[in-house]
Each structure stands twice: as structure tokens, then as C-alpha cells.
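Given next, in C-alpha cells, is a single chain: the form predicted alone.
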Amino acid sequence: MEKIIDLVNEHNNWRRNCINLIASENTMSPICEKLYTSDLMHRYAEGLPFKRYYKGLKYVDQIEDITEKAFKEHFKVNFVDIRPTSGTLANYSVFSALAKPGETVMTLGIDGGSHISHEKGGAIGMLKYEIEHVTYNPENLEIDIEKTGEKILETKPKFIVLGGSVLLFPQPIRELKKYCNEVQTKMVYDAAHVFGLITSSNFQNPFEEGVDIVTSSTHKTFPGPQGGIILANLDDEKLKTRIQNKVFPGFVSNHHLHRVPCLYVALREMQEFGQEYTSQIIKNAKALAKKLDELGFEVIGKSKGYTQTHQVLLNVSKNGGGKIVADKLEDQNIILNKNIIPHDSTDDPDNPNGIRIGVQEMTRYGMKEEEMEQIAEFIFDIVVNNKQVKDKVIEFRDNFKEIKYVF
């Protein structure tokens, strides 16, 4: 017991030392710690608020319906599902409802950024989807709105995926939505990455473009619990029904419930900061990928102004590929991950081209423009001219302690 008590405490140790720049991660405010390790994480709930399988929830059912309640509101929806324990189990839940077996699907392929369960090797190939794809150019990292048009008339896919695990800029949204209205092709909108962003009004958002249903995980740029939610305006009750069901008894029974209350919490935040967090977070992204841009990296999106997220995208091909470049940085307390890049080059898949950065977290410790700068400077000194920096980094991270943006 000792060994696996000594080894999270190493673990909490070196993170807090560390620059994290994940793109997929981020970290619960102390109110949602604090929620998070109450009772309710020993609790057990299957079905709907008010109608349950188990007894003694008589306050989580409340905690749930409010919390429901609160979302429906604040993206102007009629269908919340919170009960999804991660992004992928939400995919999982809406694209089985939507289409069975045989039947074909388009998603945007790894070149436009597609996350794993949007392709062969998740869950749309373990649904035993016919899969199309978007037409995507690479060069200029958009989706050919004609060609892809074209395809959604000819193929007549059940649904199409947008949004995505690599989401650099917007997409034309509504300008693919009249071809899918011409076929009854629903739109599906992963906002895994993006939902903080979207939350604040800072990117894009769906359903005014003419998504039918968003998915998304509550922990990157929101920055809630671990888990997964499904938003939807549908008017078709046997759908919405049908997504209830999927989830459970589908593919989820206990969705685990000391989430609830933090998602919910991490939304009042979100109403109260993340106008000022999210506008930072993207002023942080910019200014991180112009200074390394100036030290010489490749830059994915550079003739776009760089990106409109939270993510930098670059090219290491010419430092090692994305396994090495990933690997020297965490030896020097810098984490991030390697990633296929779009028209990656690369024969070998666990050396992509590329490396994703997220500034979602680091931001919320309170690092602004200069501290990018800072973070691309160590970048290059490790990358480039090999430079044992550690020490430079867990003292620079160390002014970087405490939580911003929460009550």
C-alpha cells in the first residue's frame, strides 16, 4: 500500500512542477475538488431523475435535475444528457442512435482532425459504419464546402461529424448544412476541445449554424469533471428516447455522481470568468505559436493567423519527429503530445510529424502573452540546442500555483 500511496504523491509532486500542455486536460477549481471527494462518489444511479432504479437519491435526483436544467438554459436547447462518462461514450451514444450497421456516415478523416471514435479504429468502426470523408485540403486547412457537398448529395450519409480532436479554426458549418438538408443527413458537432470556447461565446457556436446535436467531454477548455455530455435541439421525441437509451442502459450505468454537482459549478464559472478565461486562453495560444514561429518552428495555420483555439499545431519533422521532440520535453517537465499533423509524411505511426499544445490549463494559473513567450523559449532550448532546463522550468512554475478564473 505504501508503494501506491508514495507514487501518487510523486505523481501530484512533479505535475505541480510541470508545464502541462495538454491539449485535452485541464484542472477543477477548489470548489470542485471539494465536491468531487463528497458522498457521493460512493453512490449509484441508474435511469433518469425522479425515475430510478435505486433507492437513497432523493437529493442527487435534484442535484441532476438542476444541473440539467442549467445547461438547457444556457445553450438555448431542449435536450441535455449529463449521464455520458466521457466524450467518446457520448459519440458512442448519439451516432448508435442515429444510423445501424451498414448504414454510411462521413467524418472529417484524420487529416481534418478527426478524434478516434470518429474513425475505423473507434467507435464508427466498431459500429460497422460504412465511412465516408469530408474532401479537406491540407495546404489550406479547410474542408472543400463544394467537393464535400457533392459527396454528402451522392452518398446521403446518416449523420455527419464535425468539430473534432485537432480544431485549429471554425468550420463551414452552415455552409454544409444545406446539402445535408437536402438528404436528411444530420449534423453531429464534437465540441470535445472547443466547449469552453463555445460556452463563452469565443468560437463558433453549433446550434446557430445549423447543428442538430453537439457532444463533447466537460474537462479541456470547460473545466469540469472527467466526463461526457450530449446537447441536442430536436424535435423528434423518439430520437431524443432513443439517444436516452443508448446511454443507459446502453453504454453507461452508473454515470458516476460526483460529477454532477462539479459540472454543474464549472458552468456557473464559466458564466461568471470565462468570457475573460477563454478570450485569454486564445490570446495565449497566438502569442505561444507567433514566438515560436519566430524561433524557426513550422507552424501549422501560420497564413491563417496561426489558430482560433486553444491548440498550436507544429511540425517537428526536421527535430525527430513528434515521440522524440514529445519525449525530450517531458524530460524537462514539459508535457505535451505527439500528433498527426494534416498531410503528415511520416511512415511510422508512433513518430508522427507532429506535436499538439494545449494553453487551456496553464492559462487558468494565471499565464498570460509573456509567459507563452517564456514557454517557447524553453521549447526551443530543448528542442534545438539540447539544454538541460528543468530546473529554469520548475522555477518559473512555481510563481504559477494558484487557480484563477473560480469563485
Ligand SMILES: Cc1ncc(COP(=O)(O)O)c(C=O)c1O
The other form holds:
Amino acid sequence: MEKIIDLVNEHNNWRRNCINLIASENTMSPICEKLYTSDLMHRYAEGLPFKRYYKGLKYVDQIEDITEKAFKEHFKVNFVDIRPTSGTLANYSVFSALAKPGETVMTLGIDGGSHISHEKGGAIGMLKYEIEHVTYNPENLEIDIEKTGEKILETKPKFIVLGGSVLLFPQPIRELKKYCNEVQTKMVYDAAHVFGLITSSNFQNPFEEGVDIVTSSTHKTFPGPQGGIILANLDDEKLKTRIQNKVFPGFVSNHHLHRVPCLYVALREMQEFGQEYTSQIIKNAKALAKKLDELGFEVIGKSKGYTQTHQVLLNVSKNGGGKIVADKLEDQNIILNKNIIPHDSTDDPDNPNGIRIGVQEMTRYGMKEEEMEQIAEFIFDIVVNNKQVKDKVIEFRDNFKEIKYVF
Ligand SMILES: Cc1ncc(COP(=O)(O)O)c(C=O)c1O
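The structure above corresponds to the form predicted alone; please provide the structure of the form predicted in complex with the ligand.
Full complex below, order starting with the chain above.
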């Protein structure tokens, strides 16, 4: 047993001494961490608040009801389901409610930035849908509206999924929705990465631009507990019920109740501090990208101002590729992911040419543009000059141990 306890302690200690730049992670506030380890983590609740299959839930019902209502009010939507325990399960639930096996759906394609759950290897493939991809231009990193629109009219997909895992710039939601409306194609937006930015109005708002359903994780730029959420403005009561039934009893039984109060608190934190926090995230991502560019790295999206989100995408093919670069950085306590970049073949996802950087977690610890420049210098020293800078990284991180933008 000691071994496991030691490993956990070592992990905690190590990651507290690292510059964490994984674009899909974040850390919860101290209040949320405390709430997370309550008795709720031992309990079961199936069904919806006040309509449960289990007993012992008189407080749980209230917690969940208050949380759902807070999200409905914040996003001005009439449908929220917080029960999916991950973004992937939120996707499964929505995708399976919108089409039947053999029917056609449209996605971005991995090189266009979509998530594996939108593609053949993930949920969409397992649901046995036929996949059409949007026409994506890797040169300007934009979806070709006209060609994609024509494809929508021609193939009449049951739904199209936008959003995605590599998301540097807004997408033409409004423009594509016009085509979707002509052939009754539903539009789903997977906000997993940018949910925090959307929550505090620092990115395009998919609801205002006409998306039918938003799915998301709740733990990337939105600094809540790991989990998923579905939000929508739907008049179709049957569709709402179908989605709810896909969540439970479809994909989730127990929905990990200890997440729920943390989700509520994270929303309140974002309402209070999110504007400042997410503005700083975007400023930091731009500052990091600019400095990396000045140091000679190939930053994808340079001609468009590098990024409008928390992400920075680098082509590191001349530095040995994404795997080698990510390994080297991890040795020096800088943690990030290799990533497929435009023009990469998807045949060998283990050896892509890129790395994806996210600044949302380090921003939460109070880092600003100046610190981003220092991080770029560390990356340059490690990747280009093969220097050992781990001690400097640890010393640097030591000044940023307290989470900001929280009550
Ligand atoms: C766009 C997108 N959707 C869904 C997911 C999956 O979320 P989860 O890890 O919560 O299942 C991810 C994961 O990073 C993602 O990037």
C-alpha cells in the first residue's frame, strides 16, 4: 500500500513543480477540491433530480437542481444535462440521439482539429455512422464555407459537429447553419476546449450563432471537475427526452455526484473572475506564440495573429517531431502533448509533426505575458540548445503555486 501512496505523493509533488501546458487540463480551486472529497463521492443517483431510482438523495436533488438552473440561466438555454461523466459521453449521448446507424454525419476530420470521438476510431465510428468531412483548408486554417455548404446540401447529414480539440480561431458557425437549415441538419458544437472562454464571453458564442446543441468537458478552460455537460435551446420535447434517455440509462448510470457542487462553484467563480481570467489566457497564449516565433519556431496561425484561444500550435518537424520534443520537455519538467498539425498524415498519430500548448492552467496560477516569454526561452533552451534547465524551471514555478481568480 505504501508504494501506491508514495506514487501519488510523488506525482503531486512533481506536477506542482512542473510548467503544465497540456491544453485539455486545468486545476480546480481549493473550495472545489474540498467539496470534491465529500460523502457525495460514495453515493448513487440515477435519473433526474426529484425523480430518482435511489434513496438518500434529498440534498443531492437540491444540489443538482440548483446547478442545472444556474447553467440554464447563465447560458440562457432551456436544456442542460450535467450527468455525462465526460465530454466523450456527452458526445455519445447527443450523437446517438440525432442519427441512426448507416446515416451520414459531417465532422471536421482530425487534421481540421476534431476530437477522436467525432471520428471513425471513436464515438461516431462506433455508432456506425457514415462520415463526411467538411472541406478544410490547411493553408489558411479555415473551413471552406462554400464547398462545405454544397456538401451539406448534397449529402444531407443528420448533424454536423464543429468546435474541436485544436481550435485556434472562430469557425463559420452562422454561415454553415444557413446550409444546415435547408436540409434539416442539426448543428452540434463541441466546446470542450473553449467552454471557459465562452462562459466569460471571450470567444464566439455558439448559441448566439445558431448552434442547436453544445457538448463539452467541464475541466479545460472551464476550471471545474472532470466531467461533461450538454446544453441546448430546443423546442423539440421529444429530442430533449431522447438525449436524456441516452445519458441515462444509455451511457451513464451513477453520474459521480461529488462533481456536481464543484461544477456549480466553478461556474460562480467564472461569473466573478472569468472575464479577467480568460482575457489573460488569450493574452498569454498570444505572448507565448509571439516569443516562440521570435526564437525561430514555426508557429501555426502566425499570419492570423497566432491564436484567439488558450492554444498555441507549433510545427516542430525540424526539431525531430512532436514525440521527441514532448519527451525532451518532460525531462525538464515542462509538460505538453505532441499533436497532429495541418498537412500531417493521420496514419501515424504516434509521430506527428506538432506540439499543442495550452496556457490556461499556468494562467490560473497567476502567470502573465512576462512569464510566457520566460517559458518560451525555456522551450528554446531545451529543444534547440539541448540545455538542462530543470532546476530553473522548478525555481520559476515556485513563484506560482497559488491559484488565482477564485473566491
Ligand atoms: C473537443 C473535445 N471533445 C471531447 C473531448 C473528450 O473529453 P473527455 O476527456 O472529457 O471525455 C476532448 C478531450 O480533450 C476534446 O478535445
